[in-house]
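Taking the form predicted alone, here's one chain by itself in C-alpha cells.
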Amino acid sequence: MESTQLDHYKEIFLTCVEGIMVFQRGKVILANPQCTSLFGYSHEELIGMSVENFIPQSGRIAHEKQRSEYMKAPDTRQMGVGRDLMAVRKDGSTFPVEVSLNPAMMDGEQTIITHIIDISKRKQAEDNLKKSEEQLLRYAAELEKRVHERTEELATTVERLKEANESMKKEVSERIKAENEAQIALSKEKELNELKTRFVSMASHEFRTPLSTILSSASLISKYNAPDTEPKRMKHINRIKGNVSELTNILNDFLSLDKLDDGKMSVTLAEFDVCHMLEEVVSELQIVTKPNQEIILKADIQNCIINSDIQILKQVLTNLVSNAIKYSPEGSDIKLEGNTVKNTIIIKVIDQGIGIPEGDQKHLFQKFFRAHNASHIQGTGLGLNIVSKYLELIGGEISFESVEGKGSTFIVKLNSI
C-alpha cells in the first residue's frame, strides 16, 4: 500500500505542470521534468545546483543573504505576486516566474519543497493592458488639450459671432418682418384671387340667369298690347319683379359682405320678444314657400326676452328658413324650434331637403362656397358666412347636422338676458 502512494506521489511529481524543485542547503536534490524546460538544463545539470544559480548575476547576494535569514525559521511562503521575480535560464535570458517555498522534513534534514511557475504570457499580457492604458492616457491627455485649445477657440468664435449677432439682430428682426408681411400679402393675395374667381365664377351664373329672364320678359311684354293678352303682360311682369328682387338680394349680400369684412356693421343692442320675431320670420316666409310646403313654429322658450340686435338675429334666421325653402322638395316640411338650456336660447332650422355632404361641411361658412349637390340652384355661396359673421357680432354661435339627401338641422345659440 506504501509502495503504491509512492508510485502515485512519483506520478503527480513528474507530471505537474509546475516546474518543482527540492533544495536541502541550498541545493537541488530533485528536480520534475518542468524543470528542464524551464531553465533549459538537463535533469543531470540540474541535480547539485544552488538556489542562487537561477537567479539573475544582480540579484544573487542579496537573494544569499535572504536565504540564510528565511532558513533561521523557514515558513510557507508565495513569491512574486504583486511584484516583478525573474528568473534566468541556462543561455542567460530571464523570464518572470511565481514561486512558492514549502519547508519539510526529509530523512531528518530541512528541505524546501519549490513550486516555479513561468508567468511570461500572464506579465506579457499585463504589459500590453499597461501599455494600452498608458497609450488611453496619453490619447486622453491629448483629447483633453485638444478639447480645451477647440474650446478656447470655439469661446473665441462664439465672442465674435455675438458681436456680429448684436449687430445682425436689427437686420435680422426687419427682415423677419418683412418676410411676415410679405408672406401675409402673399397669403391674402392668394385669398383674394380664389375669392375674385369665385366671384367671378358666381357672378356669370346668378346674374346672368336673372338678366336674360328680364330681359326676355321685357321683349314679350311689348307685345302683349290687346285687352284680352293682360294675364300674359303681369306674367312677364311679376317675373321680372321676381327676379329683380333676386338681384337686389345678391347685391343686398355683397354691401352686407363687404361691411361686415371692414368692420363697418353696427349693432344696436335691445330688449325685444324673440317668440314675436319667430312669428313674423315664419309668416313673412310662408308666402315665398314651394308648392305643398309649410313651416312649422315651435317654441318653447321660458323667458322670450332677450337683448341683442333684432334685425340682425331676423336676418340671420331669414336666411336659414330661406334655405330650407330652397334646398327643399315640394310637399315637405320645414321646422322651426327653440327652446332654452340653463340660460341659452336655441333656435333650430329643420328641413328635409338635399342636405350637404359630408366632404363639402368643413368648408361651408366659407365666402362663396357651394355644396356639389347645390349646382343646380341659384345661390352665391355667402349667406352661410354671412349669418357666422353676424352672430359673431351678437355673441351668438351657430353649428349644424347634417346627412346629403335627408335633411340638414341648424342650430343657432344665444344668451338669453
Ligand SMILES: Nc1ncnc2c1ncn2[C@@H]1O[C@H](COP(=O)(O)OP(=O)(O)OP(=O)(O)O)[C@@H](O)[C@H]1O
Second form
Amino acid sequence: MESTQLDHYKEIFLTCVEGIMVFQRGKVILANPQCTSLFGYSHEELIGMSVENFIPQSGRIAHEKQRSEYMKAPDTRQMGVGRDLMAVRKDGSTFPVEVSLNPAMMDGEQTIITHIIDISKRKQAEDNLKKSEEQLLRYAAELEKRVHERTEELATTVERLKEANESMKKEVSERIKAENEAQIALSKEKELNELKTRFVSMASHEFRTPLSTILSSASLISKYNAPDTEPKRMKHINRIKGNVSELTNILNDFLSLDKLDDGKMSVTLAEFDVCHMLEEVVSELQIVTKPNQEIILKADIQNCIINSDIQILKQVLTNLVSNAIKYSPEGSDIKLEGNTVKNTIIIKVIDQGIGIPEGDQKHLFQKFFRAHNASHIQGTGLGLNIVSKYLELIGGEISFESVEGKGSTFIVKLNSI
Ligand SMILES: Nc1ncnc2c1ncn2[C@@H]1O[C@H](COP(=O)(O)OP(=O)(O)OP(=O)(O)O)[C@@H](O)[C@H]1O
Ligand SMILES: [Mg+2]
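Having displayed the form predicted alone, please output the structure of the form predicted in complex with the ligand.
So here's everything in the complex, that chain up top.
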C-alpha cells in the first residue's frame, strides 16, 4: 500500500465521528480519538481493555457468553437496533449506543472492528417524541372526554329546552282556550243582554197599550151602570176582550218559543192537501186585512198532497201573511203564490209594504228583533223567529227578498212527496 493512501486511511480513522475500536481476543488493540471522548478513558488506558469493561455490570456475563458464541462464526452484524444497548463510561455513567461488528483478519488473528455511535441525542429526541405523542394522546383523550361531557350537557340542555317549550306551548294553548271560552261567555252574555233590552222595550210597548185600554174600559164600564148604557158597556167589554186576546196571543207566542227552545215541540206528520190549506189561510185572514187590501191566491202546485205537520205549516203561513197585511198600506194587494220546482213546493208571500231596511235584514229572524221602520207598528218581534224554528222542525226553509219602501217577498220551500 502506498504511504499516501495509508495516510488517508489513518486520517479517516482518526477523524471519524463514530468511535472505532478494534478488538483481538476481546481486548482493545486500536481505538480512534472519538472513543476517548465517548468513554472518558485516555488512549493509553483504552488499549488492552477488555470489551466487557464497556458494558454495564448487569449485562457482562450474558455478553461474555454471546461473544464466545459469536467468535465461533463471526459475521458482520448490527447491535442495539430495536433494543436499548447501553455502554458504560469510565466514571460509571451509561449511555445508549448502536454498535456494528465487522470481523476481519489482521496479522493472522481474528479481529473484530467495532463502530460505536452515541445515540443519546437520538434517544432523547425519540423519548421526547414519545412523550409528546403520549401527551398528545392524553390531550386527545381529555379533549374527547370534554367533548363527550359537553355533548351530554348540551343534550340535557336541549332536552330541558324542549320540555320548557312543550310546557310553554301547553300554557299558550290553555290560555288561548280560556280566552276563547271567555270570549264565548262574553258574547253569550252580550246576546242575552241585547235580548233582555229588546224584550223590555217590546213588553213595555206591547203590554202597556192593551193593559191601559183594558183599565180605561173597565173603569168606564163601572160608570155605565144605567140601563140605557148597555151598548156602551158592550163596546168596552168587547174592547177588553179584544185586548185580552191580544195579550193571550203574545203569551202563546212566548209559550211556543219556550217549547221550541227546549225541544219540547212535537211534530205530527200526516198527509194533507196544501192547496186547500192555502185557501183556508186566505179566507181566514181576508177578514183581518186593512181596508181595500186583498189577498190574491195563485196556486200552481203539481201535487197538492204533502206529508207534514198541518198545524205547524198553517201557523207559518198565517204568520207570514199576517206580517204582509200588517206591514202594507191600505188598498195594496198581497199575493200568496204556490208552485212546484222539481220535488220542491215553493210558497211565496208577496207584499208592497214598507219593506225591510238593508242593515236590519240580517237580524230579521232573531228573537224580539224589529226593523227600525216598524217601530210605529205593533209587534213583538217573535213571529219570524218562531216561523224559522217551526220550519226547521218540519224540514222546510225560509228566505226573503226586500227593498225598503217597495215591498217584501217571503219564500218557503217544502219537500213534496
Ligand atoms: N212583510 C214584512 N214587511 C216589512 N217588514 C217585515 C215584514 N215581515 C216582517 N217584517 C219586519 O220583521 C220584524 C220581525 O217580524 P216578526 O213577525 O218576527 O215580528 P213582529 O211582526 O214585529 O211581531 P209579531 O211577533 O207580532 O209577529 C218586524 O218587526 C218587521 O220589522
Ligand atoms: Mg209578525
